[in-house]
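In the form predicted alone, a lone chain appears below as structure tokens.
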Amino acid sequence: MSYKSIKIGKHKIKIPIVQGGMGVGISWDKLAGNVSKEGGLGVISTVGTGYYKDKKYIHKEINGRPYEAENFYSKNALKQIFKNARKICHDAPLGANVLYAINNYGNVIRDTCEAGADIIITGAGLPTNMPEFTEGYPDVALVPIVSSAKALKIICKRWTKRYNRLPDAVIVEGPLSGGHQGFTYEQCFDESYKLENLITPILEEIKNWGDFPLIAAGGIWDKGDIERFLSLGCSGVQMGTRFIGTYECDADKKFKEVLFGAKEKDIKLFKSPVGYPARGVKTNLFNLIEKKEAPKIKCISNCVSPCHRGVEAKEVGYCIADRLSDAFRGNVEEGLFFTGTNGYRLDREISVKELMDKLVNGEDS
């Protein structure tokens, strides 16, 4: 099967592979810029941009942490990330991922438009008011992430009524993805919630509203997986974990080494301050939590609204902003290392160019 290009709003993606937005700092300028350069859609994570270039672009920090949401989600750093990514991919479409659960959601969406995103992807909640914050940027395509046809129906109904527009594409993310899940812990192991079983109902719902692309995500690893979901009616796929194993991935080398050394049994679902189950590698952090020796929770960055200023963090035993940023910077002892279920299959670094070639032509290419 040869891949067809995918059109998202006014933007044509030559190879229908969307690189998942991974934060803090796993997919910034180097990774996203190179994925777009090679014909896919590179996606910049807007989470924790205050840490970019060792916090060079923020106004205030406390104990080495960006202070408050306006520094954790640094507008100036985001602009610089886009500027540097553009030097790599030039005029190729470039995307961004903005979590709905964050504090300052509206401001970050506006900042992302201003920074030059062609396509904005939003998950971690139902972004029913997303178009409100993109006024003045008609060419920016909007792509919500959903986990069910019901969720898509709610979004389409509200966007149509309030803003007279529909999504330019939709991503369905199944329960094998890395990071936060759109399912309960039990649903993540329920056959009926497998990605394959979510596709048809969502395609049927799309027909009720018109015609826009469906992109499948969660547990997709190779050319065979891509072809399988294209054959089910999807227009493209989103892949995150596999791009961690590239030279261009923006994470510290030690982050990658954690995944290279992980076994299948090490990849678990954990409780998260965000309120959703989250998948990552069981590392020393969780031993520290069990022994009540984990780093103290101070909520300096005030990153996500469902955490209620550290209340939920104290319930689960860790601050997600601090632990994800520590992982990005290579702190193996205290970092939180998100990955999808296939993360244990990463064993060495390759270039984005080589990976895209494998995804298009097969592993032996």
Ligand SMILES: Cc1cc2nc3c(=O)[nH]c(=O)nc-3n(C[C@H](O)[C@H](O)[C@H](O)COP(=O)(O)O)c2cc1C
Contents of the next structure:
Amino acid sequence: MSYKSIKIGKHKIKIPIVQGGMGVGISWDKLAGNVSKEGGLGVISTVGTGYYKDKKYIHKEINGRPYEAENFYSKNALKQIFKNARKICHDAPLGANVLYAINNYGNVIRDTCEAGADIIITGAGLPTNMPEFTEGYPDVALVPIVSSAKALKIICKRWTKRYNRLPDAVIVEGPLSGGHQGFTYEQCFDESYKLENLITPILEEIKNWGDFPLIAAGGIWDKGDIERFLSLGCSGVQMGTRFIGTYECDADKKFKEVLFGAKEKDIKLFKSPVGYPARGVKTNLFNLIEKKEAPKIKCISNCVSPCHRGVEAKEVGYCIADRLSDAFRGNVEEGLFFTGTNGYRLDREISVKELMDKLVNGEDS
Ligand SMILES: Cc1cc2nc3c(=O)[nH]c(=O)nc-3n(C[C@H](O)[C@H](O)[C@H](O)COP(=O)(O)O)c2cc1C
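Next, give the form predicted together with this ligand, keeping in mind that what was shown is the form predicted alone.
Let's see the whole complex now, leading with the same chain.
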């Protein structure tokens, strides 16, 4: 099967493969720029940009941590990330991922438009007011991530009523994905929430509103998987984990090595201060948490609102901003290494170009 390009708003993506936004620091300029250059949609993660280039763009840090939300997220760093990604992909469509749960969502969406994103993807919450923040940027396509037809219905209803607008595409993320899940722990293992079973009701819901593409995410690994979801009626796929095993992935080499060394049984769902289960590698961090020897929770960066200024972090035993940024910087002992269920299948680095070739032409290409 040869793939068809996908149109998201005004933007044509030649190969219907979206590289999922991965924070903190896993998909910045190099990864996203190269995926877009190779004909997919590269997606820049906007969370924790204060850590970009060793915190060069921030105004204040305490104990080596960006101070407060306005430094954890840096607008100047985001602009620089876009500038550098554009040097790689030029005018190919380039996306950004903005978590709904972050503490300054509206401002980050505005900055992302200003920085030159063509497509903005939002998950981790229901972005019922997303279009409000993109005023003045009519060409920026808006794409929510949902885990059910019901969530899509709520978004379409609100957006139509308030903004006279529909999503330009929608991503459905099933429970095999990396990082935070849109499900309870039990639902993640329940057959009825399998990605394959979420597709048809969402396609039906789309028909109630108009016609925009559906993109499937979570546990998609190779050409065979992609073809399976296209034949179910999806127009494209979003993949995260597999892009971690590329030279261009922006994380420290040690992040990738943690995944290369992980076995299937090491990949687990953990409690997170964000309130949803999150999938990652069971590393030494979890022994430290159990022994109450994990790094102290100080809530210096005030990153996500559902954590209630560290209250939830204390509940689960770790600070999500500190642990994810440590993983990005290669701190194997104390980092939190997010991955999808397929992470154990990564065994070496290849280039984005090689990976895209495999996804389009098959593994032996
Ligand atoms: C290390 C890592 C970090 C992630 N961070 C984010 C994020 O910041 N925002 C988001 O919407 N999704 C995030 N995700 C989810 C991915 O964008 C993607 O949708 C998902 O991982 C797809 O499943 P796969 O990894 O099995 O391909 C993350 C995933 C990983 C592995």
